[in-house]
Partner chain sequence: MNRKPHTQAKTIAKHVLLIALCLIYLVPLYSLALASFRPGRDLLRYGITLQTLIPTDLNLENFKGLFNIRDGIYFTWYGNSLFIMLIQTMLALFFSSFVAYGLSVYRFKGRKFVTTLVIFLMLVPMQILILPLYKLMITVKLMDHFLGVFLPMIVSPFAIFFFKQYIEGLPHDLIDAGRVDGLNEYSIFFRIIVPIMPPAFSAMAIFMSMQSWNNFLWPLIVLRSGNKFTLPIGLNTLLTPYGNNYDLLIMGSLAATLPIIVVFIFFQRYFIAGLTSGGVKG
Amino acid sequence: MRVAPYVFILPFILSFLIFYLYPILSTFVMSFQQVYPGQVEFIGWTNYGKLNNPEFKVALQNSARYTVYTIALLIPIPLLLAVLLNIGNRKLNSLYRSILYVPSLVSIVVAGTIMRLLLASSSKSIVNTIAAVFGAEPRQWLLGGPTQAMLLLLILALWRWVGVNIIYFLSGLQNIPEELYEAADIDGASGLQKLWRITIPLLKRTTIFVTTISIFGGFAMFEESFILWAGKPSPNNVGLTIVGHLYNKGFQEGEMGMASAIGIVLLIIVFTLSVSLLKIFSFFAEEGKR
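Can you show how this chain looks by itself in the form predicted together with the partner chain?
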């Protein structure tokens, strides 16, 4: 009886030590090393110093922008859609919800390929045809400037993740007691007032949760960019992200030490942002009470 709890949590402890603690510590150590095949050399803060380069700055900027924009889009839109899907005909609502969820089931390789085909540079491609209606010349969408690249990444993100966030918000909505709305109705509140005064404040926990996973997902983004530009570097690094930079340094150029430094910076960013967010809104306090 006294040993039992520890037996139960043993698999977690083992996996934590082998697949989390060891890698994190070894990344930390490696970030102070120059790693040659067969030998290593401690070089102090040099790897972190090397981060002061234009490529890393672009990567950092791109990742930060992508994160901010995805939060700006992927919270209000799914929230409002969830509110719409929470009222009216149940069967129709669940049909809409399922259709909007389906894109998240598709592998990134497949999603990226479809997107490349939709955006093909020929004047006949669907996006260029639509653009022509608005009087725009056909163009190579994927080879445009940074604004355009970001736009494409955001469209891909919207297509893939709106449905997932709708589900989180719907689960939050189901926990709001119906009486609150009935009381508001008696007081003659308008739909907008109910949304602003009841729904949004009571979805606080869900919103924090979704924001946290968006920060995490935003800064960890890499595969989208990798696939959209077919595994090659994007023109002028418009799609370069922190993880992309880490991947290039570590796996393409064999600069393990510098890649580790990038990893540590990424870990610090994601952790600081999400932990402070959770702390500010005392997410943990409620978790511990149970």
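Now that the form predicted together with the partner chain has been shown, please provide the structure of the form predicted on its own.
No partner chains or extra molecules come along with it, only the chain itself.
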């Protein structure tokens, strides 16, 4: 009977060892190597030294900026929408939830391709056709400058992930006792006061979770920019991210050792930020009290 629990968790342990731990350890070892077809040479910290270049710094800045912007958008907007969807007509709210969640089911390749076609430079593209109705000249929406390029990336992220974060916040709202709102109503609290004094504080754990996965998603962004600009440079290279730089080094330039070093640095950045966030909000202390 004592063996049974280990048998049940064996699939998880095996999948973790094969698909997570082994690739991380293999990548860590490869980051100290120069890899050629059929030949491997240990070169110490050379690959990490090569990271001190302008291209990597631009990629790091772009990833950090994109992560900050997405967190600034994908926390308050889904939170407010979840609060609104949690009240009112339940049948209509179920429909709105489904509509908002559907974009997350669409492949990023499909979503990016559709957006690229909508914003094509041709005067016959849908956006330029609509703009022409209002007397505007056709524009190169995808090549309009770094600010516009970042805005397009954020619109794509907002469209795709708002529904997912709404689901997280809605599940958090279900755990808030109704008695607290009833007591606030008796005390004459306004809707804004209930949101600020009850809802937001009691959604702290959900907000921490959403922020943590947003950090991971922000630094892992690659497909969006790759699809939007068809693998070509974006305006002022604003679409170049750490993962994009890793892809260029590993699969286009064949420097698998340096690509592994970039991956390890990315892992350290995301891990450090996530643990720091949990530490700042005393997440581990709350877990210990449970």
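Only the largest set of C-alpha atoms that superpose within 1.5 Å between the two forms is called the rigid core. Computed from a predicted model, the values in this text were never measured in an experiment. Numbering follows the first chain given and starts at 1.
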Quick one: once the rigid core is lined up, does Gly231 have its C-alpha move by 2 Å or more between these two forms? yes
Determine whether the C-alpha of Ala136 shifts by 2 Å or more between these two forms once the rigid core is superposed. yes
